[in-house]
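Okay, so here's just one chain, in structure tokens, the form predicted alone.
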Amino acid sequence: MALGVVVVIAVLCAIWVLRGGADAEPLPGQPLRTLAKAKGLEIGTAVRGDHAKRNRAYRQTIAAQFSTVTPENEMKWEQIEPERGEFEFGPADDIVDRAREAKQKIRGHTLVWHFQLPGWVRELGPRELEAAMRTHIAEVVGHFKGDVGVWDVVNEPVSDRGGLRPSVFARRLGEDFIALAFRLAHRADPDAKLYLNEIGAEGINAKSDRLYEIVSRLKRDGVPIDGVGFQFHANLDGLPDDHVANLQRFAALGLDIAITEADVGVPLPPDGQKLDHQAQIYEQIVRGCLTVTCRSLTFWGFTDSRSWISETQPGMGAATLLTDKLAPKPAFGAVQRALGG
């Protein structure tokens, strides 16, 4: 092959990569965002900004299928304020800009969490930690005011046994750090909806009982909390039988309910039987959400090529609605059917 032809092919390949590769193949049936809108539900996904930049098909699928997006990592404290007082908004701004173009809402995730914290936060004493919280929340919520309409203000504050998780915030400031975070977020953006987000509290258990006590107290004390997010990281064991009753008791407090991080992990390798079972669980999640009139339902990723399950849980994976090639799995059709498609 002539050198000139090789150079031309290399240039064309480079352009193709820079533009994000191939277009997404259209998915069958009506888009999830269209079906969900007819039910009065926002349907969303967690997104990874670096992959959205590089992969056009990934971007197109997000825009076509979902009405809300949640930055998976780009708004977490470790990413956005790695050094004290030095804020890096660029990656999160990119996600916000793309969402605006696609007429999508943004869920901010998350302001105060014990994990993915920069080391400097863990070293602070009580007075300095409170000062850092005040600055961080004011700067981050203020920066995205008008763009981010919903915030997961505090993430996972309850331990599995029903106590307060022994985070740096709980150890230094006690349970009052939760109310303080909500008041600071409300001060920074009075129009944003503010949620407490929790994992492992889908059913009625020690954790959800303590969560119920916490949010009841926040409501009673006039703390500006609007809703509770339930994560629904499930596997083929299925959902707790009482998950709908659990969500309903929180709704009865006058709080909005959201499912914020849904996925269903499968033992590898997946086969037809496992994927059909997974689809049934996804359908349960959607139907339960509709039963309690959730405000929103967010999947924690939508393609098996980008899922925290396969990246952090050895032997598990295939947890999302689409294959790593963005082809529909049985779960995708099940979600469509549950939404009335």
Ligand code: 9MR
Contents of the next structure:
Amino acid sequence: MALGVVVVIAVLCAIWVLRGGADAEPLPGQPLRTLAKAKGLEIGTAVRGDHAKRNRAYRQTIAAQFSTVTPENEMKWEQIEPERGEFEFGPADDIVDRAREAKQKIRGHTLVWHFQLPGWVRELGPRELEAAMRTHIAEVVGHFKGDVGVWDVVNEPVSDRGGLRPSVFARRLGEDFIALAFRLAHRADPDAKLYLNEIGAEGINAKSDRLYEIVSRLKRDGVPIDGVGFQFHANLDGLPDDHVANLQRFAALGLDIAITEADVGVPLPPDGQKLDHQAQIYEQIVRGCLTVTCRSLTFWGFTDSRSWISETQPGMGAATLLTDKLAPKPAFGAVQRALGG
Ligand code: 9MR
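Could you give the coordinates for the form predicted together with this ligand, as opposed to the form predicted alone above?
Below is the whole assembly, all chains and molecules, this chain first.
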């Protein structure tokens, strides 16, 4: 008899674990995706595939709140082609399948980046590197054709002082690697929107000036670029005063604008005042995005339990809209308000 009880409890526990734990508590107000839709905006989040697999409340929140998702790491070169010519699409496919079920769009991140690059790519000479880029882009974009509507084709090509970042791509192939990457991506999926994505180029500064030059040239040369993504990794220092003017000058080139990785890091421990200040900055990000008619606004994660800031910046954290238990922070309400909720 006692054994029977133990078996039943064990089975119930196994079911609990398999379904991914408890359901998400409903969040107050209208979902962000509903509010954003009324403004003609896609609203998204970065997603961790491994966590989505294990955690039901995390999955439910993504499906309920967001209309687009960006795999946070699963489409990066290191993960998707760790050995030359050997592609591992499984983890990214899982995210794509879930997004399809939740009627979400997918932003592909990212094809050509100096970081999270497997060692073998760094060892190639110019010819071989170009050949590897051709294969990588054709295979990856081809695999997700029809599912991934937008690609961050080139990520972070400019250094903070405004030079071309000395990545393996820039050193072997010069600035032309950027145009080449866009042409290859367009060839692999002519319907996908192709973006150049940059970090720290929110305000008018040496970096965004160089970025402006690069994308102006790409446009002039007829390279198939559709948009520029601005990441918006912020903290309580706030946003540069001229961020709207900066985004507007890029929009004036005839390019789509997206905010692609927004978060606002807070010095630990967070308190009410810091979180209210954080909420104001989130609100400014949304309002800025609406002012420049950006196409989409993606947060780089939505729960403090899964954010690169707490994982990589000592003394910083609490960077997202929801607590680690998926409860709303002031920033969540501020984003709802800025979206008209
Ligand atoms: O959030 C990502 C983190 O999980 C990874 O460890 C990290 C590796 O560099 O990349 C993070 O995402 C980055 C994104 O891909 C590009 N822009 C900067 C983001 C934060 O570092």
